[in-house]
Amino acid sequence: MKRTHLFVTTLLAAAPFIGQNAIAAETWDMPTAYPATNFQTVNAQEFAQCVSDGTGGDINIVIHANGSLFKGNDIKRAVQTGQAQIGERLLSSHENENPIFGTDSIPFLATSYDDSVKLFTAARPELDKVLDAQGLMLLYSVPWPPQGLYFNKDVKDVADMNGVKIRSYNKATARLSELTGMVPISIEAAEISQALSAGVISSLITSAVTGQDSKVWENLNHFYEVKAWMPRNAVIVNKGSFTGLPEKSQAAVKDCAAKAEVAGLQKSKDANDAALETLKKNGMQVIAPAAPFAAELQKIGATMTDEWVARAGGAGASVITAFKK
């Protein structure tokens, strides 16, 4: 009876820790648009496991890859509105909302690593400004591999795009396909297979990384190195979410984006390596434009710079400015 009496009072007494415990772990839902296999993916889960750790397991985040759980384009929104706690997006994809998501697909502007973090680094605070007006709060932030153009012929010059049905992915995308006499049709990164198969599209502009996830050779044959722009995957918490949690929490969550970005540039420019050499395996011509087909894209890519500087205001006048100190 003693025995039973002191487990009883034991038991009672760390009740309330265990609840306090039980309380302070909690599960995030992180929607992705990407294959799990993809290295933005890839980089995701490592960032979720090291908040895993460094909360103690206070803090669980549940990756659906693949649009499994929202599809691309609703992801930012089901982070807003607290459906998912966080998320990744391609922030590009709501320039409608606000030009400064689309600074990283100004053509021809960033198209190396390095000019990718600087041009980031030129936009982290009026990035940092727009999505704290809409709840939102940006921990880390990947670049694709620079965008090349993906066709099933040779083409030699902008004359040769005319008529040819594109899929879209943002205002950049859509504009360069009008500038060009292409079709642009808005496609998800989950459906470009399908639609490559079904006709519904039969040109891409994208990076190899995703042509190699799609496995466009089964449809395509020429892979053009034009090198457009460089758009980047934000991770996006929702600032209520986020502000919630212990100090501690807040804090260990902050480190590990910071490791998160540091570690996806560097799984960005490895797997553009491999991906390149797996489209040349699988029989894709991987190859520069000719001198008179890239001359005739930076002319195009002038006009959308143009175009977007007007649209952005001040707020993109120095971002520009700060970029190119």
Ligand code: PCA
Contents of the next structure:
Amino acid sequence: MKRTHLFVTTLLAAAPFIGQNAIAAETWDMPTAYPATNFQTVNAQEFAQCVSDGTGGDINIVIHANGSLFKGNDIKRAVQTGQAQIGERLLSSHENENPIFGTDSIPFLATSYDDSVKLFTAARPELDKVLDAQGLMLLYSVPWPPQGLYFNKDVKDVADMNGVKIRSYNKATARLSELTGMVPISIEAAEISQALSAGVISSLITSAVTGQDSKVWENLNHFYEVKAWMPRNAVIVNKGSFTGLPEKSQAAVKDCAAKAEVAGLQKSKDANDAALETLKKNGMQVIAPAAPFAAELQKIGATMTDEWVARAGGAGASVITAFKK
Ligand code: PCA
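Since we've got the form predicted alone here, give me the form predicted in complex with pyroglutamic acid too.
Following is the full complex, with the preceding chain placed first.
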């Protein structure tokens, strides 16, 4: 009651001044694909609060977590078409649109947090270009912890992976599966637990955090810390929704985004440490792959890197050069 009253009073007071650039408070839907308790979502929630505070309540971002408004795979299109004003998405899942989206999933290229930031900085100009052409703007991006392999058995080499059904979430996960003789099945994060229980899959490549979110210890028992890559979530906004804001609000959103990128990075590190402990506490073997196994994976990674470089052409080459500088 009180809030409505205040809101109405504010509107009435502002009414004589409403000109071309003035807007009434607006609500933005923000679909995300991960659970409300996941560090990415917690970070997005803080971002939303920052935007509300920074715009004096003019923009109210409502987060719809866990694929509840749009499934992960549909979020990017929803933002492009304006069905949602803003959303959070794993951009590498859209590598079929442009190889540049898969930069963060090139095997063994950036496997530490520092390198992940460096690679993102190197890729940012190209990413911005591609997203702009799609009517999107990238606000901030936060890396997932390093990706490892989960199994329900001891795996000593690539031969042990043969025929195992694994959940895939982007081109790199699917290609790695193919090259290791596994069977990739595309499944949303929100459906991992169910797919494991139903026996649709018996393996994953993902972080300790997503393993924890999915309570994988109910079905799996080994987590190999392969550190294949560190994919990123990106918070993207519909260009029209953003540019329709008064300049002051645009600046506030950008400022909150910059803060969220820094805060999210730290959250990712902390969440990884905690999740590795949780996996162990629940009886999982958390181990490094044996040296010969790691070497086999490196070889497959080199093949995938060559394939990406060939796909990504000049734009890809310039990103890699900037990263290696
Ligand atoms: N979690 C997300 C992306 C990478 C990760 O660690 C997922 O599995 O969907």
